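Starting off, we have a lone chain in the form predicted alone, written out as structure tokens.
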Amino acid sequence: MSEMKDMIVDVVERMLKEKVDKELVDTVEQGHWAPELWELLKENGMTDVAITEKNGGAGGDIEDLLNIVRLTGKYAAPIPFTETTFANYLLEFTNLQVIEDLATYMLCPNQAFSLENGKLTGEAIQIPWARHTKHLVTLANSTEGTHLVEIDLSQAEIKLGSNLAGEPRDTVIFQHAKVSQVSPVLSSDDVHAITTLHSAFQLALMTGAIDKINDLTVQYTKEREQFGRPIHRFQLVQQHIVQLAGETAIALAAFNNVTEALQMNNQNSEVAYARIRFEEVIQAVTTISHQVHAAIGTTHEHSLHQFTRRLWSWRDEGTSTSYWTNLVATQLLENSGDSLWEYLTSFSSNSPLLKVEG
């Protein structure tokens, strides 16, 4: 863990709390974003926090970065912060050169572009923030295997789309477009490590949104009165608040376990366990918060739906829960032997997140 983590988190939260309000978040659904907020974070070095010093970054670590991502999820910041920082993290992960401009990524194996003689061809959907970014970091298949490539999006045809939350999710089409950088061939372990990192970034976003939903719901129960008293004094509402607080605590604990495991360069299935448990957390958190808010939580005037819609959208993007449940089940079957309990309660070292060799 970086010694500066608490300071970084405090600075970023103060900036986001001051600059991001409901009206700014609404601009996403109007086809806009917040370049001023991006520049503010960039000027303060937050976009480079996890880039090594030799590549011009701040030399922070993955925990620093994931906690900033968590805060952008908590405030629904309408900027491609996660996309750009994750793209650069992948470039360093595969020993490629990081980039300074806005970037995004596409990591779905079923949509991987084809790579031939340094030219990229293919079509992929649901690429976040493609219309507002300049570079794409993506998987590409050649006759040799799977690579990570970086390419200028000015060569692409982009068809606009959005997710349930109104965030940009675009279709990108390349026809024999020249790539800027190509990694060595990635092994299956490399691809799995990249998938694990991607899910960790998604968990960070979702943790932030869950935390915000909890805050909004508690605040609402203190402000909303019924029969002459705030509704948080009613036993049924108190039961909802307690359950919501419990699910929020579980999400935060799972996120902290993930960051700690990644810091040790050994994910130890924490990402898989967290992603599986988040399915239940998201269902409970969104259901309880909308029950407590009643109809007002779905209205445009209230901000609750901005976060619940993002939770539902982020949950459905990237690697599905079934991928992680199948992985965990396979590990249990292959490694537990005669004693499942012994395997579950012992320390096991799973695939470390090593950098790809050049």
Contents of the next structure:
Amino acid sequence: MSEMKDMIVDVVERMLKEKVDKELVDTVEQGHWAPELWELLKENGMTDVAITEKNGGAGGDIEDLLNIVRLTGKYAAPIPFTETTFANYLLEFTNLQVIEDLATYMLCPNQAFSLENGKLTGEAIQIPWARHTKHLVTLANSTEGTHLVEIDLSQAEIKLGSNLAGEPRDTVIFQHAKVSQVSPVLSSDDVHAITTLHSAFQLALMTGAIDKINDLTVQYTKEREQFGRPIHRFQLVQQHIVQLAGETAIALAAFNNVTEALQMNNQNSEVAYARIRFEEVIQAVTTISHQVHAAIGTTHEHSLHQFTRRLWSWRDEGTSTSYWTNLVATQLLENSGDSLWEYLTSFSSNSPLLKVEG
Amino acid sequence: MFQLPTVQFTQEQEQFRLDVRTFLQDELAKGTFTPKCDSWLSGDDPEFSKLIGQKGWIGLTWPKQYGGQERSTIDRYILTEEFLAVGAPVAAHWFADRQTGPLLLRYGTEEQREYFLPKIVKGECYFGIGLSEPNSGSDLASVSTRAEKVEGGWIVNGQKIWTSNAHLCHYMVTLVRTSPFDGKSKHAGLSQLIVDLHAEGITIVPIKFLTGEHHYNEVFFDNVFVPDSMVVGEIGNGWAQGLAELAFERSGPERILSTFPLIDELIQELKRQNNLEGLQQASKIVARLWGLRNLSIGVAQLLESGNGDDVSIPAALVKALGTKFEQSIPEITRLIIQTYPTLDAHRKIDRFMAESILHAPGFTIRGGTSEVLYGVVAKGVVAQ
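For comparison with the form predicted alone, please write out the form predicted in complex with the partner chain.
The next block holds the full complex; its first chain is the one shown before.
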């Protein structure tokens, strides 16, 4: 862990701890968000991490950024942080200009807009935070192939929607709207690289929420007394505590290994493994935490649902796990000569995520 | 939640992995050994242990003055992974390499180190671990095998049970009560003695495993004399010394990879069948394995950096999770492809299935039952 990363993590965690409480997170469900929190992070340079300095960024790297994203997940911060920072990361990744204002993205290849003569047409659903943001970074198909484009959202018709956690997930409709920037045609490797990065950002958010759920649950077992003692003293509750700790430890270690692999541009299948394993983690963590919290955890008044509902939403957003199981299966099949052990431990088949050629 | 370090292998480490792998593949091609599941318990082959010893691969991390190589814990981790992944017969020297060596390096006398360690690294001297007794399983501190002080040493009476490969071992590090239970602390008054298993008064009786194989034993002590020079560490400090061994014992690759040869063969079989759907299901096994390996290597790295005190809870967690995983492999495999498990099967996957099914119940029991581990982890997590 770099000293820089430790410092960033420390600063951001203190800010979020101080500024984000249950009530603030609740306001998302009424259609609001937390612009003051955004401004605070922006003033401290946290919204420009991992953008190179020549493009006006604050330095730092992908590992730093993913760790901030993890913290926004841990506190359910009601700001389009992932959306804006990842949109900018992708713009730089494809050699386009980064942007100042709030932004979001649409990276699902099968709902790509159509692009003709610099104009965008089509409809995409479940766009995070579209109503609150000014720019959309999206996949678009032209006659030549798939591009990444950036477009001003003021030209869009936006229909409001929300996910299971009440976070904004809007429908965006364009009719011959003028795009601001277009990337060259992306290869299928480029699109896969974008998908991989997107999943890494989602893993970061999910890791934060999983960590928080574990904290909330352990704390609850110490505070809640029944039969004259705290419930962590009961062996059947201890079994829940251990299973939860195990899944949380797996998630944290998986996340750390993913970020390190991305940081060293040495990513083979770590994102795939992590994404596949997180399905089981999320199922276990949400079930166990609610069981331990019992009735109070099922109320809106308690904060547990702010994290469990997010996990139930996030796991179905973006690329589905079947993409990753299919990828691993195909790799195994194509690695015909190698044993599984050679495949798992090989570093010769590195597939670094190369920046898109300019 | 505790954070475990990540490990990126160096080029030298990657090369070491390939060297070990090449050696094992060559030996396999020569027919030196037959791969099997759970080979660190059931694959006892003194000739193979001596071969490994000649390579310098026993006591890899130990000081050179005792015949070791002074390599890192991570190097040893890599070596162990390669042995287990291919199912090599490493059982004979296993406990001496994993536990006795580190124990003697930490608590042993100079004389003990100079006498035992060079023999262990040659693959010629094997140790058993004498902990459990008929009435002391999970409640280990209730052991009643006792040692009474006599001129020049101790007289041991009592019985140990479930001692892996005692019939092949030369010595056993034995946990005994050297002073009676004081009514307060069950952990006080326990000591570790090195018992010569060929000494007068020792009787070793096989306990047939459910396969009919002989791995476990009962060891009886009838007035066995143990000289003072064979006391490990301090008299009365046996419990604390034993706990220090546990982090090494609990979190290694052998808590994840006991059924790896079966996973590997499952993948090979699916590839031969061009079965993409089966491989998609199997990818979940691979993802679970990767997730556990991250944790297990993280603990190894903590041990390497010497933060032993922080290690016991994650180490217990790795064992609880890892053994459940290795236990699940035959059950998952048989739902992905058709197998017919028999121990003498012609098809490799059927034999690995048989070995895995029959050995699986032991995984979550040996070296601390999952229930005991859960207790350790839960208390540790709540205390954080």
